[in-house]
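In structure tokens, the next block holds one chain alone, the form predicted alone.
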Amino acid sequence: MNTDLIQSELLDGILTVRINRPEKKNALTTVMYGALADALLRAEEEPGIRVVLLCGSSDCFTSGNDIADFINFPPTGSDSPVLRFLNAITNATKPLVAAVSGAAIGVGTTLLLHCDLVYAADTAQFQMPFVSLGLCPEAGSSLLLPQLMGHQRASELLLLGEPFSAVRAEQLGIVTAVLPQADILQAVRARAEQLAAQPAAAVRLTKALLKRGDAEKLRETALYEIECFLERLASPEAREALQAFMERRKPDFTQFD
């Protein structure tokens, strides 16, 4: 899929993929979905790519998943563009790198736990409002996330849904470190240079070496996340959720047990 709002452009090894939406708080929509995908299983099936840098606008990542967009063309099976994108960067055999500045939220922050290099403007925001709308985790990040942090955090942020800032995501290892806004998308690129630089079978073999360990483990996550993740879509709690969203009003889950 081709679309304006998600840009590619490949430059010494490194296909920068930009979210580009910024009047709409860079939302991914279907079409975008599929554009990201198709963009990650470029950088795939060309030799000349040796990393791939994501990142979205100066002030803002990706607010997730355009809820309107989201209710009239929710995914139906593995095929749908936002389940592509999720095979295609839990599977990414070249090293990803993201630089996040203002709000990652969402699937804005579950695809940076795929990312081996993270990078985050002291202005961005993270926040994964899965429960709050109804619906579940899903990026294997219901694995991801307590590995990484234990339990009692991750449950934190998943059954609590609060944002948390660019210090905290760092203190809880999601993001590598945290750069002035002013200065992270070059000092990404430099990273992501610095990378490309080095030798990339050492590179891609070195990265699925760290990932080897639990690799069958969060196929299986991932693929019951989606399964559950669908028919949380259909819900009444989600349908209260997301219709409340679009009302701009607060959910009322008193009726739901």
Given for the second form:
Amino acid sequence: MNTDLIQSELLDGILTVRINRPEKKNALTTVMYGALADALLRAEEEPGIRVVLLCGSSDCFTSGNDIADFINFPPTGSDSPVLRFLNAITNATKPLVAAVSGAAIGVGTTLLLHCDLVYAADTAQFQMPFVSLGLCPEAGSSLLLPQLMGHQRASELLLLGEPFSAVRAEQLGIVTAVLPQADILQAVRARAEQLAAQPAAAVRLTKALLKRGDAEKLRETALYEIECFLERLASPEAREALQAFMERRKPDFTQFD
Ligand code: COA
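Show the same protein again, this time as the form predicted together with coenzyme A (COA) rather than the form predicted alone.
After this comes the whole thing, all chains and molecules, with the earlier chain placed first.
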């Protein structure tokens, strides 16, 4: 599956995958998850691809799952496009480099936990508003975030769900480095070229070794999170929060215990 909303370009061993739905802040629909999964699987299969570079538009990386899709087409079985995407990014064996400009919300932040080099523009903003939407963490983030930064910092990000800056994301270990917005893509491209010039088998082995310790626990956590997430998606709290976003009003959770 491919679509203009996800654009892929292969140049000098680097597959650039761009999220391209700027009028909706790059919110990810079912079709887009399918195209992202396909791009990642293509990278696995094609020997000429040495690095995947993931980016969005200059003013937005992605505002996360499309909220109308959450209401109208919630994910179902393990072959649903969002789950195919999460599996593909979790199990990617080739290096993933991310360039983040603007907002990275929800899965826009949690997908970064599976990337190997993450560069953020100084203007980037991160947020994991799962709880604020009546939902719960996904993509293995309930395991990976406390490992990265400790329970208390992870709790603040997840329970309050407030936006945080690129500098904060770097301090917390979500981001490798913060770069000036003006030339982020060129700078990240240069990093990706540097990585593509490294011996590919040694790169893949090192990535695998870095991830090996947690692989089983991560798989099990991600599966359990999805079970919880789907339950939450059908909950009255989530329905109120998602509907409130669509109606551009504040949600009212006082009616729920
Ligand atoms: N799902 C569906 N539509 C979305 C969206 C999302 N996740 N994020 C933004 N949009 C849409 C808006 O509804 C709006 O559509 P419209 O022009 O047809 O009304 C358009 O994108 C522009 O968004 P807007 O909110 O007007 O832009 P902004 O600059 O004021 O704010 C965000 C940008 C990203 C901060 C804000 O849109 C936002 O918080 N989005 C929701 C993020 C979210 O909760 N994601 C789910 C995480 S699990």
